[in-house]
Amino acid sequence: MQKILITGGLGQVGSYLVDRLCNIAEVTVLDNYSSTTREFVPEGVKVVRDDILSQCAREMVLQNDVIIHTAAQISVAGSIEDPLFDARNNVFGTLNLLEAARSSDISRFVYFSSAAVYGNPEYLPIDEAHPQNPLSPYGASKLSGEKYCLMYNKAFGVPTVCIRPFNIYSPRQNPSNPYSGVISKFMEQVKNNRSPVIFGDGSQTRDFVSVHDVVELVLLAIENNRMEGEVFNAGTGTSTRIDALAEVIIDIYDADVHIEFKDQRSGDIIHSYSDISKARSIGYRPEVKLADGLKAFINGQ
């Protein structure tokens, strides 16, 4: 049975990976409890409370066959307030794990990056070759982690795969995350019979992808050798207008509310959605339709 280490395994994506993998592998979670979204884990899963910058983290890499690295400082606003803290976690934390992996015999190192590496789109849909011009220290740190992963693959043979998720959503997501938190905010407003608030005219577009589809891409990354040393978008390849998203949520709750529009915020990206042709070429097939995913979201699934 494979031994899998999931960093950030108590967070949004990490916790779903734990749920999916714990029945087919020996799963260990490394988490510092800084942004925990669940308190309990399935029976048989070992949880180590420590930091990815620690010597303990390096030792845990040596004890496992697969490393799935989801732990990160994820706040864009936080990265702007304290770029050094952001870099210590996202750059040096990743480098600490990679350096351990360099002297280990792991079969895969899956790194979670972010669509934030792209910055303002120069064309749509956004493929992996799109220029990377991050607009925040967070985006820059995630891109740096990617570059280290790709370099460690080429220079040292570490079997890395980089995943660039677009707008992941799930009931365990952090509502303060500007890339996916809009769903949580709309849900909270509508279920309390308040108008969902949109900044702008609602024509902005995003690519909302269910965490369950992202998990399936990670499973492919673990097993498919053609993915080694490569970067893959994790999205649906479909753009959704923000006003359409709000309307779907209003319909799901059958709420008697109307969308409230406010002035657009400066710096907001207007349109963004992924080209997932590369991921499709290795078997990735996003299955969860947005309306179905939102209903499951309400049911806590």
Ligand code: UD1
The other form holds:
Amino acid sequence: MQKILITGGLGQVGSYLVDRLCNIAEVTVLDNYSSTTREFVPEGVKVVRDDILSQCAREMVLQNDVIIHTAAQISVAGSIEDPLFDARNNVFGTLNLLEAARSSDISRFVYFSSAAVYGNPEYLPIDEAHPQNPLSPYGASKLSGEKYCLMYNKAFGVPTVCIRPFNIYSPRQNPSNPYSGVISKFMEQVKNNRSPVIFGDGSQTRDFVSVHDVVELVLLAIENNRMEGEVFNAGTGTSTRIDALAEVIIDIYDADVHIEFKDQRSGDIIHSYSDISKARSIGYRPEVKLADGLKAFINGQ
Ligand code: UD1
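Switch from the form predicted alone, shown above, to the form predicted in complex with this ligand and output its structure.
Okay, now the whole complex, with that chain kicking things off.
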């Protein structure tokens, strides 16, 4: 059985990867419990509580065949408050794992980047060749992690793959966290019979991708050698208006609430959606339609 290390395995994406992989691989989680979405793991999964910057993390890389690196400082606002903390985690933490990978014989190192690396879109849909001009320390640190991954592939042959997720949603995102995504917020508001609050006029768009589709892309990344040394967008290739999203959620709950409009967030990106031709070319097929994904969300899936 393949041995897979999932850093950040208690987080939003990592925990779904654990669930998907634990029956087909020997899964170990490395997590420092800084933003856990759950406290338990499926039977048979080993959890090590430590930091990606530790010596222990390096040893764990050496003990596994595949590394999926989702652990990160994930708050954009947090990165603006403390860029050094952000860089320590997202740049040096990644580098620490890569250094171990350099002297190991792992078959894959999957790095979770972010669509934040693109900054303000210059054209749509956003393909992987789109200029990368991050607008936050978070975007810069994620891009830096990517560059190290690609460099370690070219210079040292470490089999890295980088994934750039667009707006991932899942019920394992804590709605009370001020930095959690719009879907978690709207769900929580409408469920409690409160108005979903839209910042701006609601015409802005995003590419909402179910965590389950992102997990399937990671599975492809583990198996497909053509993905090595490459970067892939993880989205759906479609865009949804924020006001339409609010309407769908109101509909699903059959709630008697109206949308509330507030001032646009400063620096908010107006339109964003991915070009996923590159991922499609290696077999990625996002299957979860937004309405279905939102219904599954309500059922906690
Ligand atoms: C997302 C990421 C961010 C990343 C950025 C660029 C999340 C939570 N954030 O930000 O880390 O840097 O992509 O790739 O995934 N909105 C409302 N009402 C709300 C909350 C949000 O109207 O209660 C609006 C926002 O103004 C925005 C849209 O919904 O226009 C999406 O917001 P959000 O889910 O926070 O994600 P991004 O801004 O796309």
